[in-house]
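One chain follows as structure tokens, the form predicted alone.
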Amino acid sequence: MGPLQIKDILQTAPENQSVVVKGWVRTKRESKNAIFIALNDGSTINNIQVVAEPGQFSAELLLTVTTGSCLKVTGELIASQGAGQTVEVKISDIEVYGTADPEEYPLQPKKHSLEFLREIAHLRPRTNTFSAILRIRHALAFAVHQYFNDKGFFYLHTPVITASDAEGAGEMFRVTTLDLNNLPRTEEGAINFKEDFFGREANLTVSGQLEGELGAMALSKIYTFGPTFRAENSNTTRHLAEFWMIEPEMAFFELEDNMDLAEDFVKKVITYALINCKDDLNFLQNRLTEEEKNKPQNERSLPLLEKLAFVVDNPFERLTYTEAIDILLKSKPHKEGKFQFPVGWGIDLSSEHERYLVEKHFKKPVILTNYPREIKSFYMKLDEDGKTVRAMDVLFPGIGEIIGGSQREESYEKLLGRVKEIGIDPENLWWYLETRKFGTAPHSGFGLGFERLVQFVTGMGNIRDVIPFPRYPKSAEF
């Protein structure tokens, strides 16, 4: 089962027992009376310290004792006498597994820029803050599953690798293993596909949810949770060319069980990482305080902790999107001109837009429903109206969207028109439309970008910042 953990070893009564400590050195210091050493294995945003006496070991193995250095210790647990923690680990034998280089190694004892460690993201793990993201990262990815199987729902895995393009925006990138120094051709100059790996043009997914769609026609109810890409040249701070999506699909359901569901998941996916997550939030939130100490009082946001309680404890305002740009049109910003974007029936609503609903306006997270058609996705079900669809957005304070879902269209009549009326060739979704010949049912379903969710949690200002690996635009590094 391997060596307990520093986490562990924090929470152990100390009655002088013999233990084995190992992980990275976060600093060392020297008085005349006795050496400190502050151990971290990742297992918690807080260190152990481990404690020597001056001449106990040979200057030579201390001077190997570094800032990012590995050790195992073994010693006795006692009491700690200073203050900050509870016990500590009195040295009895000092193994290096591994020495950094004081002089190579980046991340010495002070601050660092975001920007500077996201040209090391290899070590950056090392670090308080992304060690506690991506702990809060593992929290609630634990929380998205257990939530659904408590619920009845099945995980589906969705490809990877699609002929389709479920968002119709194109931007996707191909899979090909033709010799792109000597394409095929057609007859009429056109690269052949024909002889590519799977015979025809493929790509990297941009979502799991018409496939999840199938699913939710067998199973009932199904949720995806993996790897999607978009080829989007943006380098803004909400935007990864490889992120993670959490889609569910449920048969049966219309667009009120959708809001239902979408509100109930959130709230306690982040209430899990309330009670899990306490010492990270914790730090988090203090570094957050420290950060916005240099704002105007007016830029500030809510600390973190009170962010998250903002939407866990209170019922999500639902609306409609025309009741909703009624209120921006009689709204202070609007009459003043202070809205950078224009509001009118028919667009599509801005991070701005959506904030002030939820921040001054409602004061609680907001599900708007009932959007133009022209402005919404092929697959969603019209109203009576002909106009609107049912769309469904959660908004939530500080980013504005944070889901998007709606009941999908279950007539194939109208799914049909809608395909052909867009300009998708319906052969290349015969697959998707046969749900509707056969045994067609009322379904809904929704999306959740799980990078948003993190960064919402996090309060970090950065997408890039929330997944171990970032991927965008000229950086594909690590």
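Positions refer to the first chain, counted from 1. The shown structure was predicted, so the numbers you read here are calculated from the model rather than taken from an experiment. Superpose the two forms; the largest set of C-alphas matching within 1.5 Å is the rigid core. What changes on going to the form predicted together with adenosine-5'-triphosphate (ATP):
Once the rigid core is used as the reference frame, the Cα position of Tyr147 differs between these two forms by less than 2 Å.
Shown in the overlay between these two forms, fitted on the rigid core, is a CA shift at Pro333 of 2 Å or greater. The Cα shift for Lys295 between these two forms, taken after rigid core superposition, is 2 angstroms or larger.
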Given for the second form:
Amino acid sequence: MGPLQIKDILQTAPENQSVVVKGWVRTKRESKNAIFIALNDGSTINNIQVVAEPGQFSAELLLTVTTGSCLKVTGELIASQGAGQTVEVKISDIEVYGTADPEEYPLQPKKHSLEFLREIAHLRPRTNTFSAILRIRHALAFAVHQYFNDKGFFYLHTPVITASDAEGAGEMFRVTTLDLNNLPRTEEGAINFKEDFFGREANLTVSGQLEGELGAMALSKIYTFGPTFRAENSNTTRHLAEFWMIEPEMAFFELEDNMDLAEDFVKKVITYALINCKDDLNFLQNRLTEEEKNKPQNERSLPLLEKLAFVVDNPFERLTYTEAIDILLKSKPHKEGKFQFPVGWGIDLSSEHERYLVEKHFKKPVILTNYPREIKSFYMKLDEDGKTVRAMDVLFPGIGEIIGGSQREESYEKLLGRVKEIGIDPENLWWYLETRKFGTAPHSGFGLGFERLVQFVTGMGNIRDVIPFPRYPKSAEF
Ligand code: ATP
Ligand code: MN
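Right, and the form predicted together with adenosine-5'-triphosphate (ATP) of this protein, after the form predicted alone?
What follows is the entire complex, opening with the chain shown before.
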């Protein structure tokens, strides 16, 4: 089935056997005695060196073998003479599938900025950095499915199009087939959505949670792993307009079980990457070390692999929102007026506060619980005091919030009260409310932003660089 991958050829013992290698040229170097071509097919960060003798091929043919061109090479697999690789291919035949004119091909063998590479997102997977990120992204996605499958969860496919505007009102992308130049109107002059495709207003989902809960109320443990969409105009390094979210929902889980699961889950998937993505992680670690070379010693971060091992090996710090506010009130930056935003019980923590707790105070991942009800969603279970809810946010160094979750309110009366309180029409959520009417149960769940996880594992500073084709304000070209 198809040719051997370079990843496998590099692991093969050289016995002068005949091999066929297909891939894209990274570099070509000519010396007096030989022509060296480094080929890569994306199966690994490592290139295979294929070697020809001077004069073996016409100058005309060799001119078309340039960085970015695609080749089929036939030859003998031999032990490498040079340092840096154990095997190489002594070429007997070259077929050029496609050349890449060096005058035009933008990916020349030199350092390109990440900003520039974002403008050529169609080609950036051919770079070492992006191919490494994409392989790690794949490994993490696989580990997610493996983890939940092993733990008895079922993968539930929740809808991408939704008519419930319960969450994140105003942040949603509308889905419509109405003619925008000729909108049907009601007698009052409003847009008549009864004539729209679904007979009502519809949007792209911001979360699969509500439907996920319906699944948990039948299958006990489910998870979703799908795209979510937010039209928030946040031009930050941690927000995308389209991102992938992993949302487990579990019947019979209380907040503590939820925290245990979240912590175990992230540790296990990071461990999977540490075991299975060594070459790529090493490459990214060296890249980051290189980037930080000009920083003073005390401002440099831990090497990537050490940072990941640290997170896997140490328990996350767990504390309540109220305790966190106390720490922030006593903190140096607060006393010296260095925080941009004020601190006090009831505030929605901003990223500077979260980062202080994680990076300066505890120096490890933190799980904050029991937030004020006013700043959290209506479906979170009220605490006994009636002031806080059983929420949990997992905060990571360099990232901030990576997981948001809670124990869900299982009481029909209390949930209905909260729905009305925040001004949602209960009619819109009748199906969600009915789960509390028929066989309700304590249950919990959380949402993990997949790209924020990939960002953490790869050490990339900008979330736009850990998804193949990022969507953000004014950008959907590719
Ligand atoms: P934030 O405060 O960082 O905007 P949020 O409170 O809006 O996050 P939730 O609604 O709890 O986030 O979503 C669950 C998870 O989804 C977050 O913990 C985060 O990892 C991820 N997430 C949220 N919004 C985005 C986004 N725009 N792009 C990428 N990931 C996101
Ligand atoms: Mn948000």
